[in-house]
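A lone chain, given as structure tokens: the form predicted alone.
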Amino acid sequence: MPTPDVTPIIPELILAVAACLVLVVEPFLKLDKTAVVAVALTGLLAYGAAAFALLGQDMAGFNDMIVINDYAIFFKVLFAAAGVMTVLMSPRYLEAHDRHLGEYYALLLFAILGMSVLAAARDLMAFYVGLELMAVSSYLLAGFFRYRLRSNEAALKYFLTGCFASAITLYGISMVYGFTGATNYAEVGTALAGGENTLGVAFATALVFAGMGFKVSVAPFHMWTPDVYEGAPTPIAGFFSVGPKAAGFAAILMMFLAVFEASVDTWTVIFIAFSIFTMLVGNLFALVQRNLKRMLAYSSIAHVGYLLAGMGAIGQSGDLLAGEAILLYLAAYTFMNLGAFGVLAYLKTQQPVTFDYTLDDMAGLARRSPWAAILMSLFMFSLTGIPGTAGFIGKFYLFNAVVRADLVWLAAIAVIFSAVSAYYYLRVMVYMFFRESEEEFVGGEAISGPLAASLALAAAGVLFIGLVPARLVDASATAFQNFLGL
């Protein structure tokens, strides 16, 4: 057996280092927790920084089962960015619960390993490994809090619904499997070609859809989000807004572009029906939601018939910009929805018992900590779409996409529904600026400076993409035409 390339694998390689250092690091200390929390950043930051170094290299190992290209690379920093965020605004948050404990990094970093393998993953074999490491370390985060009983619904709820999901997946590749003889992306998308099995190449496509459909919540898959999102860790909750969506969308691209080809037909027919029942059902529960981390939940769901309306432009049209635009908006919304999760997070440690994420809670905050409520208010804007917002930017390219593949109508209810959003996320800036709330506030403790970082840093990002959109655009653009060997 020759020996593997591992050139490919170098940033998850140091990924696992990092997790495995957290884990022995971590029983030496008492309870200064800093070393862990700072083996866990520079274990991102180098993650980061690897994958960064081998931009422009397009190369394959292990059997072509993981490969390292400029497709790859987007994710993998896009992971970091979502991990180095996550982890800086989780030490207060999780002291203020008495939960301070290494293994939460530890199964961050893992969680964040099976992203970057399902990014990477060009076998179905490496995709489901990459798949399930990323679920059971997510499982054990939305848990954490174990002695709580929201925390333990979630964590029940959430492993639950993913078995589920995975036997489903798994049950559509093994079909796939049985059509093609073969694992390697490439060499299914080849046989399937043939039209041999028709109906049962549908079937598996139908399956893959769904199990995929549960891991990034397209309605009516969806139905653990809110209650996940509600029970797990703040800062968690707003790492599993983006990084396992993110990364759900790097494989279902890959999958239903490589593998799936040949039934392009049929899944583009799913991804668009799928995509308005999902605008639907997540813009309209949003609506009568008071406690804003299910309003969160809903408002993802919403955000991801969108992507589902630029995976239906792709099999359309087969127009490169709904590729390109699926990826800008990803990038934008990590930024965006994870600052408005870290502003939940700040005013939890503020009042660790009395703050319950509730429109209530919000109110007056603009009097008693102006900059949370100014910085709430910037993150609202972006997830609304307001221009001068990487939510605006995001949109504009995605729902342009749409259009150009000839699918106005489906445009135009994106629209609808994304103006229908800006009452939930408005609504939000109403209480923080124009009531008055009914409970004295007694001032905690000035924020922390790690969780100052993540919230600049996001902010950063959110104005960053909106009014210097280029960089991104054309990163986007580099990725997704790498992808297709362009």
Second form
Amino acid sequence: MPTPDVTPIIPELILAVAACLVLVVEPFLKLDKTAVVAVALTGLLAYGAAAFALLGQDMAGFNDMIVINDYAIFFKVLFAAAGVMTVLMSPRYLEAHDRHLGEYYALLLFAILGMSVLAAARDLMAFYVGLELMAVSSYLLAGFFRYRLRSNEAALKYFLTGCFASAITLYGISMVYGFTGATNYAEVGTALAGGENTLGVAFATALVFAGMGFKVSVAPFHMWTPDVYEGAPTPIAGFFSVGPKAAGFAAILMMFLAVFEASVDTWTVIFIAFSIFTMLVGNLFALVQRNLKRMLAYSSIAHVGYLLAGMGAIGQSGDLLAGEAILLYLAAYTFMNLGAFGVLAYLKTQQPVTFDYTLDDMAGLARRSPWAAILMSLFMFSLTGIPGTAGFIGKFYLFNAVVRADLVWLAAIAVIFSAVSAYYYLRVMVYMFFRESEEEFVGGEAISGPLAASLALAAAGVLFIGLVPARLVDASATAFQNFLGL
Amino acid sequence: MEHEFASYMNWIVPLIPALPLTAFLVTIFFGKWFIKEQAHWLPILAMAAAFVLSLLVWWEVRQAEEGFYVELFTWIPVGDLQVPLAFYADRLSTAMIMMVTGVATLIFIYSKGYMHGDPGYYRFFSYLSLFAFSMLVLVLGANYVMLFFGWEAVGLCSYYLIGFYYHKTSAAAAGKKAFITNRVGDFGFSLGIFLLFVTFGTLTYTEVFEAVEVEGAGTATMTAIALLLFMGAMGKSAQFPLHVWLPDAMEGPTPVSALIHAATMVTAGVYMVARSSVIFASSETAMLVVAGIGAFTAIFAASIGIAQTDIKRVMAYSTVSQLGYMFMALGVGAWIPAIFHLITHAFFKALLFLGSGSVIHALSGEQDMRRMGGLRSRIPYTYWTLLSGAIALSGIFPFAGFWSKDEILGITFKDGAYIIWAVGLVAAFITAFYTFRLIFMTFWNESRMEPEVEKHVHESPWSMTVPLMVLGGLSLVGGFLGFPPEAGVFHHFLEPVFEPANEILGIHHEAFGAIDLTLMIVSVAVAVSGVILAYFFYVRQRDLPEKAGAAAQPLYKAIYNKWYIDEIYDATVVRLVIDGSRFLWRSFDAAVIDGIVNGVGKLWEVSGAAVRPAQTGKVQNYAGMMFAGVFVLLSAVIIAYGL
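If the one shown is the form predicted alone, what is the structure of the form predicted together with its partner chain?
Let us now look at the entire complex, which starts with that chain.
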């Protein structure tokens, strides 16, 4: 038996080694966990750098189960960025909660490993392995503060509903295997396209949609989201809101374009219908939240609704533009949402006891901590989609693609919901700048270096994408076109 | 013949706007805690360096007829619209950047003295740097999108700086007024750019102008594009009827008035029209409108200048009037004289503003000319430099304003536009009158100052007087750039830029002749008589103004009240908007929107009982919801496939 070529999984190997190293180093450390953080960071950077170095490669390995190409690399780099930002905002936050443990970073790296596999999979088995690795690590991370009721509860809910979702996905996958006898995307796609059993295929499509819909929180499979974000450590909530979502969409794009090409008419309708429902639920629930983590959870559901509209546009027109726009949107979203959670993590470390993520806790922030208020405003502007920020570019390209797919009415709905979202995003700024806080706040410690770096990275990403979008637009275009040449 | 530009042009051209941008970033981030009172050094040095680089660019560009184009990267790619971040240094933009960086350097130095001790010292210098960056992008950009970016960015800085003393209500209101008035103009401007793109499929200058020349478009389309673009110019360059914001903008610190509201930003409209000369030349109607609006604004604003008593407001109306001259020139196809006047005006008007600032500084903030007087010997540097600026503005030989203004008048006359020429001539007379009214009221006669103010009169520090002297020198000799008339260094330098437009218009050069000499003598005579009249009114027989005012009571009241334009706006547009919004607020916002918002809230409250169990954490409900979703989804699939 010839030795398999490991080139396609070099970045993943680096990540796996780093995760194991974290576990090996951890027992030798007492209170100071700097070494663990350093290992995790180095691992993530090396992972991202390795992926970057492989840019332009296009090859498959391990019986065509996994590939390395610009599409997979786009996501790997994005995950590396999200991972680095999450790791940087964690140490001080965990210390403030007296729970700075090494396995946190190991779990985070394993979750990213799962995401990375998910985005690179070209086979239903590899897909499922990636999905579960990501999911199991996420359940543990959600309950990382295990002595806290809310965190515990979040983990359990996430785990139980996650199991149902996995079962539904598996059911769909097994039906596909039953019809075609193959697990490789390309083979399955060809077999399904020539097959007769249209209802069965439609059934499988719907089941996989529901399962994946859970992962990216499509309404009505979204109910876990606010509870989990609220209960999980804040950096992890931020990570959940961007990382697994991007990975989920990486997989959804591939699944529905390659595997379920035959049932494109069915899933186009499904995506459009769920897009509207998800935008509605996300935005309306976000309007009435007073807890910022819950607000961001519902707002992330709303953003998923916009992305689903993009999927609908792909199905409708087969236009490349929508796919590129989805990648672009995911990248923009990663920086702005993680940034917003980063500011919350910072505020929590400042006031571990009194700060409870409510709007009232934000009152007078501009006076207490002007930089935090300015950064938060930037992220809120970006989430709203104000020009000059990443969020605007993301929405602009996405809605433009939807319009080009002759779904003007859908784009109009999305724009109206974006306008609604301005209310709950900008309300945060009203509190920060125009309300005085009722209690006296004692100045906390200065911001920690890593956390500051993380926020700076997020802000730089938001502004860079917002002001000079051409680079990223090109990157997502190449990535997506490369993926289509499957 | 393609000229080979030196390779260092590739980086010095982008560096020119990058320098003030760097100064802005460093100052705004580190100013408050680290740089503090030293905040002036970096912006001044950056500006001076940018000036030196501009000279280098000039050295290169003067050897070539076509411009230098450098593309950094694609900025916004959307389908067919590719907007590169690119700079275009041709002879026109080079003339502009030399003026902008030069004048800005002097004003930055002046600000060191003027703003000394202000609590917002670092903030002031960082905004000024941001402004300089924006202005340089505006003139150096290679396409209309970058022009528009710079256009909006200079506007933004201007609103900030007008409202710099934001705790003063009038300053905040003035900032708001500038913003709103400019929105009207920019609305047309952005429509013009859209129409340009729709018509020609590109926004890059060179491509657009080539398309206009070669393919052209219907006269109606060209007229629409030109007029829409001109709407933007009317807002930015304060032309009637969008001029109302500029006098109020004087609420900003004086260096801001000098830099933004006299020398650079307000001339952006003139630059834009000159830049788009090919487009404007393609539409006779548009040219007529530009000339008409310009001429009317020139005389209209000058008339208001007669009756103002605030030293800075006199200058503000004078600026509006002089900008009118420039548009008048553009409208008759006198592109080069318009730009020439733009440059000389930048020198002497910056000087006049800085000089007024020096007077105000000496008088502990007094701005009313009725409470000045007798300052000639008290602040001599300020007096002599200001006098030099005043002579230049009045258009008296051989100062800078004479050459440029006389050229505009001369061309309108030779062009056969006698009405416009006559209007311009009358405006020139009024200009000389109000300018020397200012000089006489401020510096001559006996002192009318408050005793407390008088005790503290002092000449300004060197950082303020040196820029005054440099500008005074430029006001004296700057006009010789355009000597001999219509064939000076300046004209030869700019000629290639406007060749295509002149070809469309069929303009040919005529040699300087007897008619020009006659016109020159006439315009100098007119200016001198304006000065003499002012001398009689404000030095010799000082009861005359009152008598004249009483004799022509309604006229005097009208010009004193700025022809009631603000009142008319208040009574019509503003009233309408306020009433309209109040109506919308009461009927629509309060009833409908609030109804919806409250209704949604109510809805949640009402349905809360049903939703809350699921929300507060029964995991069974979550799973139930999921299965309901799957069930509905699968049922829909089955129904759709007709099982």
